[in-house]
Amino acid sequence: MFFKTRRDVFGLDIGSHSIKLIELKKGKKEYKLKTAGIKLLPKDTIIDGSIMDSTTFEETVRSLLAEAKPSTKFVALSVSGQSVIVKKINVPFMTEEEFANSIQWETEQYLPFNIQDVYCDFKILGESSEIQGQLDVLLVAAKKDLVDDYQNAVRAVGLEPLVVDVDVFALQNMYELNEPLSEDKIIMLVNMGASFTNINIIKNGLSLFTRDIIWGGNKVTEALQKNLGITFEDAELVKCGKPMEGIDINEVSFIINQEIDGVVNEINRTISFFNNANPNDVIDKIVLYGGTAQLRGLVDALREKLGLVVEIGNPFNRIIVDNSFWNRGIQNYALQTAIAVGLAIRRLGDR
């Protein structure tokens, strides 16, 4: 979203419970994919998207380039949180190049930040359907202490940082490039990690909405820990349904299906919010990504309580992937790498 590269890169996707490589190899109408790899973050080496122990994560990176062995240096990151702001605004008639020249005051006036303390990117949608003689343009600002602090800790590895992104543009073109698109239909794409979820609602290729929701796998992790006097990593386990002696199954589930209600309270509010905002358009279908979407549960609570489509999508759906990396194990992280694939996709000028 930042910074534009006409170099080949690999997507590293930076969060708090793991990092994530994908690179891939573009063909003439198919991607294949030349490499892939995850290594786990031990806890508190990020916290809501802030790097606070650089000498693990650097060495965790470290390790992860040893054994994915991407062929370039070149990389492509992306952030996302409070410290990002995307919003649809509203200017004048302007060519790209006018709007580009006056970003700063065109968009101080929409940002809860100084401009002088965000990088600025955007991309002009078109005519604006509800404002005569105004374009609708989509406004990206991402504080620049957040920014830089992901850049220098990958150049501290020996990697060249060329594209800085924003996890809902990633997943929307991870997305994109796996589904066919159905005109006229209104996808929520849902990427559930975990710190966070990031939901972006798109429409014949555009971004309608977007919202990063502060909930993610930790947090159910955080309450079985606290709730069953077990350690984090104990947690961990008996959320993805590892029986352990003195812990009972349905007081577990009980805990789990508590926090599922609120992150459905959350994505029905998100839905709420865009159907104000958008009184004509309905959602058509829900796809989820991300390790914390395989919480038990969750696919059938969703169903329920909105009752909308939702289906857990395939990073990997219209992706080469040679046999040798499904008996490496990706299949057991596949979900987790949908920002990584759209992140590895990223090339020179895409907005």
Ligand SMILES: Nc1ncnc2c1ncn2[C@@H]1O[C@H](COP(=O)(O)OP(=O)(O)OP(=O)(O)O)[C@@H](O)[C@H]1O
The other form holds:
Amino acid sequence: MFFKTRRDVFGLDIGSHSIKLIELKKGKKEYKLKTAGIKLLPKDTIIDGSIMDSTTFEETVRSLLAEAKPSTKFVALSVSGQSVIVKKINVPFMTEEEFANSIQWETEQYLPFNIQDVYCDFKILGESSEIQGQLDVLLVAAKKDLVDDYQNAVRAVGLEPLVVDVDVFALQNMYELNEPLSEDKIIMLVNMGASFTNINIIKNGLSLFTRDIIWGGNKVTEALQKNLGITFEDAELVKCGKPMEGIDINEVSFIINQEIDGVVNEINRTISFFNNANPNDVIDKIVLYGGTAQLRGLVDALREKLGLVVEIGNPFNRIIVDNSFWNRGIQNYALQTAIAVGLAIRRLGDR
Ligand SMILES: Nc1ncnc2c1ncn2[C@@H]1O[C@H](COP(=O)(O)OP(=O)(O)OP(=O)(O)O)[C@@H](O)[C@H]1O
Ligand SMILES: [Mg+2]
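Next up, the form predicted in complex with the ligand, please; the one we just looked at was the form predicted alone.
Full assembly next; the chain just shown is listed first.
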């Protein structure tokens, strides 16, 4: 969304837990992984999607660039969370050009922000199935200060941002690159990070519903920290399954499961909301991405409570990945690259 590009870019996913970099090379048939890397961000460098400590942020991106060595300075970024609105709206029939000219007043009523404070983009989806003579339009708006902050932050390390996308769309692009289109199947894509859980429900290459839940792995780590009286760093290790002296594994599981219950209920609410708005559409399966998809007990809890097929996705399913990447341990963070992979395929003036 937002900006068009005719150049190759690499994807830079700025998460609150880590920054991920993916560069792909398009071959005749498939994409090939060209560059990959990840760098952890110290806690509180990014809070609620905003860069709080730009010095640490810049140092981290610099060291990621020095290690991964992407072949270009042109980059695709993405934003998510409360500063981003994605909404399907209905408008009278008009051409794309006409809509572009009237976007200001067509969209103002749908935004909880002042129109001057946001960048807007849109995609005409086609004739509305609900209201005759109207068009369905997917409207995207992101707060200018957030987008500008992200762009300025990467410019400060010598990069040139050409695309600013939205996490849920990068997630969809990544999925569609990797999985064959199964006609009329309704897939709920869920990317679970440290701060956010991005959801995009798709069908036949179109997004039916998106939502960012303000929940991520940090919530689990904080619950462990508080209840066990340990540091955040130790709580991270315990969460990821590392045994620690004096820590009862049953208690750990109990705390983790409580947090899982919370997010599963929230996902369930999202599904109910979707079902009410789309009574003829039934979700066929859930596919999980992001670091928190690996949380112990999560997949089973989702299967049990939602009664749906739940799978862990593979962002490199249809991408050729040389042995050298596996030797350097890309399998340890593959799930976390979902958004960066989706950003890396943005090019050629696509939307
Ligand atoms: N094996 C594991 N078990 C449980 N949680 C894990 C595991 N590995 C990583 N995580 C968690 O995954 C999260 C990081 O995932 P990811 O890289 O997708 O987040 P992010 O993109 O940095 O965050 P966000 O986009 O939400 O700001 C952290 O909370 C981390 O603790
Ligand atoms: Mg993320």
